[in-house]
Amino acid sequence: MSDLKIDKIIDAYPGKTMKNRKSHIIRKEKGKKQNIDANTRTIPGIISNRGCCYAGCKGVVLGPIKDVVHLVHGPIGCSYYAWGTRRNKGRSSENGKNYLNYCFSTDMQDPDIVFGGEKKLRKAIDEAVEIFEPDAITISATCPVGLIGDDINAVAAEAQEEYGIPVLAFNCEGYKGVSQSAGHHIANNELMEHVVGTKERELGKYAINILGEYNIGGDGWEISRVLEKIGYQVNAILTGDSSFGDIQASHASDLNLVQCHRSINYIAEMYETKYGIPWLKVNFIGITAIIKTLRDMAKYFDAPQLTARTEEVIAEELADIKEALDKYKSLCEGKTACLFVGGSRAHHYQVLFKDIGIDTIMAGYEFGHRDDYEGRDIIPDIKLTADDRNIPELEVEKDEKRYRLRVPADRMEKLKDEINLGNYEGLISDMEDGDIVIDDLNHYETEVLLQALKPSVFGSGVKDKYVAQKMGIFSKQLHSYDYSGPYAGFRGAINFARDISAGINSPTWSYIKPPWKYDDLALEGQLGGDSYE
């Protein structure tokens, strides 16, 4: 694709408009640093795919922790995020406990609106404990809970000190920042200053916790599979799968891996300075990244058990999925992919594409920050604006009865030199030259970029996968996987292969005639004064 045709989508726009979506696109060239706009406000009237915070903070980080019971305080309507539209998996705690398929809200009306919710909230609260008996309950705002004022942290504290267990409040309104990304920063925030270091716990050796991967259609379960088979001990998930006890006793481990960059960097250097627990970049999907990953891993640790181990695994992994694997990509070679998801999947799935003979040509993020695509040596030179300082900043110190030193200083720096140890270097980097970069992308880009690439599969979020199979192309949602998955690991990427090679070699879309085969539909008309064909 040229720049000539991407200055043509820009121009479509009103001048002030055009202005602000140009620093928001830009076309690889490699050799050359470039900068990239990300989590600004949408334009009003525009389309956007993103979230609102409290989708960011319950419908992410919060909802898959299994054994709590997450209450919305708020309409009902707003509950679409609470009733596993996430798909996150859970199995049952040792007590038996996992409320995953629950639904639980305030269902504010009229009435609550003019008057106050704080009674029914507190209702809500005695009714849980009553029938549930739940280790611990989380409360989320939602919009209408800020504008009339209700103290759900108030709420919250009188009902830890009746009933005797954690009552967390969560002031993440839908109003707050951006988008979803300010949800997940209060989230994490609250569980590092509430939650983690409350509960110890003896831990055998290579203990891990996994940040950032919330076990869409089970993949910390693969994820898990893989680690446990070489030697690792995964002491927490945070937060798929996982429960209140595994986050409390998650400052025990060795070391923390992270998997989704932008839901969860901030509390991964967190641990690093209160614990002393150092953190890694990593990426389970795709089979080059995981194979990348287990090395790393092995690296970190330094035990020539463990990495004997490692390189077995790996072996023997391949060995199981070779045929399928060969089978798939021979369906899929030559492929062209774009995609355009929350956060890191964006990143993460270029390499499982490629794996099986796909070539991303376009990529970017519904709430990325500059950093997710920039990588972090952006972020000194990042700056605040009035949306980042609705969201409390939390800053931590040393806990010196638990901090340790998890690996000498000097060998740490050795380390950095060779592996992603607290580092990631963003999405541009691992672009193709030419490659379009696209931050919050709209519906109306959705269209013409489509309608210009041609992908053979759009790789989306949840509201604009039918936008692309409308057009005749087959459309994969890689935010809870179309109800299929795992997708992460050896297994996972079969599985994905599959999924993928039956979509794009469906004879279905021989039925569908997209729009810009239709000689009277505007999309093949003029914009900025030339065609797009």
The other form holds:
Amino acid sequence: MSDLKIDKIIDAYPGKTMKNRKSHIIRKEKGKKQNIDANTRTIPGIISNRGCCYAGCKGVVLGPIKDVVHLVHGPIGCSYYAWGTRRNKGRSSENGKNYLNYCFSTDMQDPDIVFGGEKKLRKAIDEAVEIFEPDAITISATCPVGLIGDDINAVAAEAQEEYGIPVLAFNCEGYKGVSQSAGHHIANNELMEHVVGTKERELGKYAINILGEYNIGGDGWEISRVLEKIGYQVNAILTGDSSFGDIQASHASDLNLVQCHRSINYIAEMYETKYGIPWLKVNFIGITAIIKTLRDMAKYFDAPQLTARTEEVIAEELADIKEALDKYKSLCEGKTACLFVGGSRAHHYQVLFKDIGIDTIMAGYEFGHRDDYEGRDIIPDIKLTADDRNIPELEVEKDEKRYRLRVPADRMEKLKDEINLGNYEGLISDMEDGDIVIDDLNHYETEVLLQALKPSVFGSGVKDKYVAQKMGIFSKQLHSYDYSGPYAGFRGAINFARDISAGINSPTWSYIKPPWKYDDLALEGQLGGDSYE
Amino acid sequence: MSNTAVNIKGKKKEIQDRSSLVVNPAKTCQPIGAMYAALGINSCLPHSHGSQGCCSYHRMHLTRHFRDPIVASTSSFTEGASVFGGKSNLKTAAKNIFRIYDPEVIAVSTTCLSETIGDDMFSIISDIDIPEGKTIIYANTPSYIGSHITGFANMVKGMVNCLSEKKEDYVTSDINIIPGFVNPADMREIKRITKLMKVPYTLFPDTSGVVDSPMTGKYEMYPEGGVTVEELKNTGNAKATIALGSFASADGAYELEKKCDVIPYILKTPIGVQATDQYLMQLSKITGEDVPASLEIERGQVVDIMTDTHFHFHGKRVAIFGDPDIVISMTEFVLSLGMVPAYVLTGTPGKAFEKEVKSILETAGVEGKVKASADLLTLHEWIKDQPVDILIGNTYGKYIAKEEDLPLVRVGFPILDRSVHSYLPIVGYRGAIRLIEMISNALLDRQDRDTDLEDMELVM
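Could you switch over to the form predicted together with its partner chain, since the one displayed so far is the form predicted alone?
Below is the whole assembly, all chains and molecules, this chain first.
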């Protein structure tokens, strides 16, 4: 795509830092098996966009569960920053309970740090139960809690005993692991160990769970709309617009769809081991992607009526969006994009960009692991570091009572050849020769790469959005969508195409340079003349 | 569709006293305030000494409020650093930062993590090899004490501690002005007024030009704004320090008195006529300069508008929440408009807040509920118990506004869901005019909305 040399990008670094960063950047070479470093420690002083373990646990995975009081044990900031900022939407369920707009904290003070905060936590639970009467409570630990040794598990157990509702403790102190990723893992483990399978629910045909979909901007609703139209029963979404009961009863579904691979792949495997539910890597972002996903699902269930209905719905949905899609595509065709977002989004959104005629020339993840880039085949080769070992591995066993094979073993093998069942090929496989793949892109690299690649759009988060825009490059927040969405599914694709074409083609970009900075203006007789181009 | 807990909505329960659970806070943690203050130094990179999540959250939040790039680095602690201390992380960080990002100053603020393990910033920084001509300053900002306002105050104190110098027997005619945790537009306005008063000044910190930088097509990591290190050093030789807002600014002013004998004057944040009057009078007293005719005209315009609009405001019950310095001055201002501040609340701890607001209310002969260290659930419960006509506060007030069907005037920090606010001042006489416009329009829009078509008024 460009003749940019990686060595040139990292020129500015001191020796050790240069060596470290080099292994996190590759240029895609077709036909070659390429490795990339990922999920290693952030270098101190390097302006990274990464968050912490707590952010991954409470902020990403637990936060969207709507009818649970998510109590953060710690000083005020941690709870405050995760308050409403992910735009997880949720409709009140039958019990009417919905605490998504609330922020609950023990607001630890100096004496709590010195003398311990367990009593305050215990009292805070009492107060939460008294006022909100939740059906369950989660407790997330922040940095100082781990350091001073508050036993949140003991407090949770005591409160659970007293109130007869699940009270779950998450030891997700911010310093654990190297990014949000550690928190996803901790949340997954706890949910699998203490929530999934604790409630029975009668399900109809074709019941599915969607894993790793957080209903940002209403994505989960749009996905569910299409799936339900075909005839699927969306039993549980983990965790977008989810009620606690949905997750408890999620073990009874027939198939798990994995949208965000990074945040939830752990649990997908555990469902399979424990309950026999296979998982399918899906992508609902992008028209091409959603069509492939729907067809893969139909293949899995292998029912003529369902397959026929799938094709009918695809045709209907495509017809509905055709006019709008053509219009926006004509406004975007031929442009380029750089993506630095999430632990799957930088992969997923490439399809949607492609659908509107935009090529992605650079992509990277904030907290991805090597398998998110290189595919799951690489997992046995990934060396565990001390930081990984600090996150307990949960071993699950077959649940003899509830385990059932959803698909006979021989057909399963055949299916695996046809669709992404239990597999993920990673981001690199889908990128073009010469494209740049970069892990944990930092502030300096953002500046250099954007200047060199000059994409038409930079899809990223809020922290670097305005850096790009100051350079005159349109930036779209792909974590939280700039107040817009949904972007998933057929209708979402149109919302996205509308927003991207508006951003790229906005007249405002033409005003950056004041007219008096144009050379020909200096010539006499030009003032008040035609517009300058 | 309602997104609220059934127990709050509908059911009128006795208001619960809470000692341990904070619900919907009206404050956040120290380091973000320190980060904001540090951005007000020219060519400064704020640095967060702790786990990287804090830094990310603070940058994210400030970016959302200002819609401008907010850069800051972090020591990126993992479990190892949490056990063995963060010294080597900070040393590595400093090396990388000076080499890659080349700031003049690194302003380090601590987090819960580094504070709890007891990292001694003074000794760690003393041990760092700092390149010639560069500086590292620091502030202790544990999040389990105070709020973001305390963090702002602590970083201002850190500037004085680490940089202010006094030359023997040398006093300039400069006045130091500490503006408090306000928007860049407010800092700009304070500078404009001070210039009109012909007073030579050093405003610190000064985020104007930094977090409201212009679009040029070129990204500048260190935009032109901010107080320079040289100017900060000179603060020790100033004639006086004026701290605007006691919570955010007094500590720095007192520190400068202790260190360099500069006389401190603690005033209110100049929101509204009275507080602005007091600021000008204080400048006048210190320097002997008269208030210029141009400012007198601006003042006259505000008072003219106030008399023209008094009937919109008269007797209207208002709830004000947010940061203490802003809330105190806003309380005084809405009283001057004839409104009734029924509920006045801040999340930042401090009995001084309650005392000050109560005395303002008492002087005005108005009864209102006042609380520091409070949260928005308390405010919501108060409003449910006895409603108000309008809310004044930050973005988080929108949930109460929606549920109780109240107009909300967005003032303070943070405002995450509206733009432009950080470009327009609320301080000084011009700021007062803007506030009157915002509040009266909110009330009138509300009146129009609630009026039947046949009762609609076209003219005033």
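Keep in mind the model is a prediction, meaning the values are calculated, not measured. Heads up, when I say rigid core I mean the largest set of C-alphas that superpose within 1.5 Å between the two forms. Positions refer to the first chain, counted from 1.
- Annotation: Cα of K19 displaced by less than 2 Å between the two forms, core superposition.
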